[in-house]
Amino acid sequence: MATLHGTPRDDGFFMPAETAPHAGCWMLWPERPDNWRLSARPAQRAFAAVAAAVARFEPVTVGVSHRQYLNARAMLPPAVRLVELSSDDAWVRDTGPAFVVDGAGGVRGIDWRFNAWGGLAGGLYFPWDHDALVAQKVLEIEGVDRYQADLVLEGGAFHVDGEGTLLTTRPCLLDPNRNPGLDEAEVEAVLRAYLGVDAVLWLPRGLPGDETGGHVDNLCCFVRPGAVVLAWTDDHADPAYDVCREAEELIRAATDARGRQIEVHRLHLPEPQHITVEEAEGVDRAPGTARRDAGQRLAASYVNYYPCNGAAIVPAFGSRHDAPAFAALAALLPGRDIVPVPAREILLGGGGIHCITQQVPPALRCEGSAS
C-alpha cells in the first residue's frame, strides 16, 4: 500500500454507487461495555446475523481485537474471515476508507481524519485513535493505495449515486466540532476533489435522536442515479416530522448532476424508539462515553440498510411499519432479495445496518503507487 499525492479526481477516479457490484464486506466486532449492553452480548449475536445474511451475497470480513477473537469465530459463519484489527468501537462504515474507482478496474481508498463524531467538543468517546487507523489498516490488508484526506468525515455523512451527486447533511460536515473554519464552499471542494461529485444537495438536518448529529444515512439515500428513498412519517406530532418535510421539499426543488429533476419515494419510520431502563442499566458507566439514559430517542430508520450484491439486509423493529418498508423497499431494488435482520440491539449502540458495513468495490487490476 503507497499512500498517494494528489487527489483521486486528478487521476481519474470517483466513487460508485453502493448498488454497484461489491467484492466484499467490512465490518468490525463490538465489545465495550460502555456502549453496548451486557458487554456486549447481545450485540455481538445481532453482528453475527448482520454478517451471515451478508455473506450469503458476498464475502464478508470481520475486524476484531485479540480479546475477542475466539469468541467471534466461534459466533460466526466459517465463510466469514475474521482478522485481528484493534478498534475503538465497532462503526466501520465511519471510521474504515472510503474506496473509489477509475471505472477501468482500478481501486483506491480515502483515508478521512475521525474525531468520534465530534472530538472533545462533543464527540461519542474518548480517545480515539484506534478508530482513526482503521481506514488504513484496511486499505493495508486489502492492499490498496491510499489518499489521506484532511478532511474529518464519516461514510454515514455521505451518500452518492456513482453519477455525480452527492446527499449529506449540514450538521455534521459544517459543525465546528467536524472542521473548524471550512466554509461550505471549502467542503464542496474537498468532495468534488476525492469523490469526484459534481452536485452537493445539503439537507438541513438528521433525525431526532441521531448522536453522530445527524447522518444522512438514515435519513436518505440512492436507490438508483435520480431516485432516492427519504424516511418519513405522518405523525405532525413527531418531531421527525419537521425534518422529512424539510428534506423532501429541498430535494424535490433540486436536480442532480446530470440535470434531473430527483424522485422521492418515503419510507415511513417506524413507531419512535426509546430507550428502556432495563437496557439502559446493562450498559456501563465510563467517563467521556456519551450516556446511555433510559427514555432517550434512538433514531431508527429503515432507510439504514446495507445494499449487498443481489439482496438489501434491512433491518426489522418488530413494528407494525416493518412488512410495508420491505415491500416498498423490494419494489425500489428490484432484482434484490429483502433480507430483514432484528436490528435493535445495534441501534441501542448509537446505529444501523448501514453504520456497521462497508462495501469493498472488485478490482480488475493491480494499482501502482503513483499516476
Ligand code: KQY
Given for the second form:
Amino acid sequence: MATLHGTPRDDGFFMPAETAPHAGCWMLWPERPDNWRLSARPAQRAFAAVAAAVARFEPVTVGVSHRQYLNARAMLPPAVRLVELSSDDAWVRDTGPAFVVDGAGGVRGIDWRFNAWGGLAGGLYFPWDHDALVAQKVLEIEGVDRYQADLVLEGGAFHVDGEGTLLTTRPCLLDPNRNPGLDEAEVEAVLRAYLGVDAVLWLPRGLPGDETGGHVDNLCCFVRPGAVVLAWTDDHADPAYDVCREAEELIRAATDARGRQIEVHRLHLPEPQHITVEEAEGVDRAPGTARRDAGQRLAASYVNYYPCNGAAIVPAFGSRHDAPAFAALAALLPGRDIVPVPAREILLGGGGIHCITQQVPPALRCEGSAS
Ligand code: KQY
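Output the form predicted in complex with this ligand next; the form predicted alone has already been displayed.
Full assembly next; the chain just shown is listed first.
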C-alpha cells in the first residue's frame, strides 16, 4: 500500500469517535513470558475471551507469531481471523494504526512512531522493532494507505470525540523519552494535522500504577461528543483521588471544539489492585524488561473498555464496584449491550481491554491506489 505525503487534515481526513460504526477489530496474541505469567497461558485465555466477546458484534482479526499460531487457533473461536504477524507484545491499541476517514467512505491509517512507552531510558522493554512495524503491516493487510507521523504516540494516549476534540495527558505526549524537544504547541500541531482535531484537552496526570506514564484510556473517554466518563474514587487517601479530581476540574472548566461545556460522569474505580506474590513469581525475569514485583499497584479502571458495534466489552475485576460500574456504563451507552470480561490477567500485563483492541472504520471506497 502507498505511503502518503501530506497530512490527513490537508487531505480532508479526520479520526472518527470509537463509538462510530466499525468494520472490525484488531488484536494481537500475548506470549512473552517476561511480561505474562505462566508463559502467558492465563493471559491467552483472557485475550481469547475478549476476542470471542467482540466477535459476537463485529469481525475480529488477531495477529499471532508463527510459534503460537496453532495454539491461538485452538483457543480462539473459528469466526476470529488469525494472521501471522510478528510483534514484541500484544498492545495493538498502542502499536496499531489510528484510522482516519473522510466522511465519504475513504479510510486511511496513521503509523505513529513507537518506542515501547519511553525508549531505552524510560520504556518497558527492548527491543521493540517488531512492534514498530505492526501499524504498517495491519494497514497492508487491511488494504489501506498509510501516513507516517513523526511523533512517538500510542493509541491509548489519546481519545477523540470525532467532532474536533481530543483528550490526552501531559506526561505521555510531552515525555522527554518519547518526544524530546517538542513542546505542547508543537505536539498539538501534529495532533491537529493528523487527527483533524481543533481542541486539545491536556489532563495533568494519569492513574497511579499506570506503567505507560499515564495513558488517558485508563482515566477518561468520550461516551458521546460533549460527554465523558471519568475514573473516580471517593477515597481521599488514594493517590488516584487527586488525579481524578484535577482531571474533573480541568474538563469542567473547558469547552470542546464545538464550544460545548463537557458533561463529566464519574465511574468509581475498583479498589486498588496490586500484584500478588504468586502472580509475580509466575513472570520470567529478563534483562531489558520492566520487572513485575509483588506489591506493585496496577492501573485497574472500568474506563478501559472497548466500544464495539452494539456493545461495550468492559473489564471485570471481581470487585464490589463491578456491578455498579456496569450499570453506570449501560446508562451512559444506550443501545449497547454491556459485556463484562474478567480482566485481571490483562491488567497484570500492564493494561486493559481498550489497550488490546483497535477498531477499523468501514470503507465504502477503495483508497488503496491513492499514490
Ligand atoms: O494503556 C494502554 N493502551 C496499553 C498499556 C501497555 C502496557 C504495556 N505493558
